[in-house]
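Presented as structure tokens, the chain that follows is alone, the form predicted on its own.
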Amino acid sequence: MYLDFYGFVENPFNITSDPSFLYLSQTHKNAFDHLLFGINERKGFILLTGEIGAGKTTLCKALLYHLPQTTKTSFVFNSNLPEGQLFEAILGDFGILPKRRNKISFLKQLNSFLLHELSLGNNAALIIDEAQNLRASTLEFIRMLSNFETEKEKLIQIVLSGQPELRDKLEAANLSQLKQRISVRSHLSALTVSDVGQYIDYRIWKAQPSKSVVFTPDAVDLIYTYSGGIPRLINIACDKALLCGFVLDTTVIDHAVAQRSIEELSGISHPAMV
């Protein structure tokens, strides 16, 4: 609705996981570097955790664009799939047509694929998003994939990305073997207030406005307080603020505009803006 008013090429605060809009705060850069290191150095299991909306999915999507072409990838977005469909999705991403729908066949086909890729000098990475939803039995089976190795290196690198409860789940006694195999760990913490201002400026710049669009420091403070530094909530607040700015015919999002936007998001009604 407001894109033409500000002259944006695209929505700067869409809540979808768009890697082209990834802002690398220090915590996101550290996590990104850990993921790259774990995969490129064939470290086996890699754990990424973060609160809801912290940017885990966006970070993992961006990772796909930065891995070398010699790294074959499988990205599982829906961790709620039944085991059989989950395994089929993994094989499908790697370009493998499942022969039979059972675990033994899955393991044989995947192992043959990984050995072939190794012979070509290639690597392989499996990224499972929202991994906290996986059943303990599925996580234990995924642990078995770490047995795919040569005497010197792992054939497949596995990124488990999920909410903090994933760490709690891995503390269970029946998953101790999996926990021991995680060699690279990273956690996405919330953005600082300074990060929030830079995050907002970065996304506005990426959207290429034809006008000067400004969020004042006190507006940024309000958005930080509302969001707790969580990118998804920042996007929601900024999107609402830009809509209010459009209605008020201003490209300066100040304290008053930000406050009104946040109050409306919180269910506090106001007279119609004119």
Ligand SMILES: Nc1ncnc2c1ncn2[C@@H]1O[C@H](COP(=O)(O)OP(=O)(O)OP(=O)(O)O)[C@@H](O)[C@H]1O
The other form holds:
Amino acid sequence: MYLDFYGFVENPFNITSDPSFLYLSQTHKNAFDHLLFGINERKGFILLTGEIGAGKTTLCKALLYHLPQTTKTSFVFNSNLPEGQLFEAILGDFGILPKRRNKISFLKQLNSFLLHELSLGNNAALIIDEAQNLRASTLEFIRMLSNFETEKEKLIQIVLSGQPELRDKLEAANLSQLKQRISVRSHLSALTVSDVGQYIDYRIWKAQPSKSVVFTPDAVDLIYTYSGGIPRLINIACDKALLCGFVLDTTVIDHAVAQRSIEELSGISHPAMV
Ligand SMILES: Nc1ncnc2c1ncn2[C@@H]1O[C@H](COP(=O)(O)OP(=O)(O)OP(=O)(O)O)[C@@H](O)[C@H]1O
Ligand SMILES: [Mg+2]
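For the form predicted in complex with the ligand instead of the form predicted on its own, what are the coordinates?
Below is the whole assembly, all chains and molecules, this chain first.
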């Protein structure tokens, strides 16, 4: 592997959603601030959308580390779960042992948990990732959770995070009540070309190379064009470029190295590089 060649402690361009590598570009910072504001100010429903691979899951995971200890959290990664298992997962994250597998029991247990937390001065946040996969009936049921409130405040803040089709889903007539209740919204857009350079430098720095590893500005331009500023695609291109650099025995990823790696990714083979 190329990790030893560059002396990296970690893989700089892993495609897992690792929040310790979070780079706060303007769009990520803006979305992150909206999420924190919505939860801390008890705004009820909060919507986070973004293109595939834009950083939604990474941002939601980072959020868990930034919320105050007094905010109890439940993070649903798998929105494809059948309803019963979804409810169990939510209760389980909040540290509640489910009594029965039905909606009424779920609502009762959740309500008494939320009231108890409120009496302690605590807040609660439910973060549902990949929310574009939720069935309309599940979304409608989740809307009912926001009815847990006192005269003054919401007992549970619910973040719906998903790809742009989530917004389309919420436009459907049968979900208009939910749509109306969303008070905080943000959208992760693609990174700008200058962000891409800083994003690459940041991830390399985090991986602690023992040598100087450089992506030249024209290599960054190529990676920007290839990726359209989408972080997952940037990672894939950079990972390939570092592999090419290793094969060519260089720690400088210049235009030629970046071009070869992108051509390889696009299926154009270079015998010398295989
Ligand atoms: N702001 C960022 N800083 C550092 N890495 C990021 C950032 N945004 C995204 N990434 C990286 O890009 C990759 C894709 O991110 P992530 O999985 O969070 O995207 P997503 O929007 O949840 O994608 P999907 O729509 O497929 O669920 C991950 O490797 C992640 O670490
Ligand atoms: Mg995701």
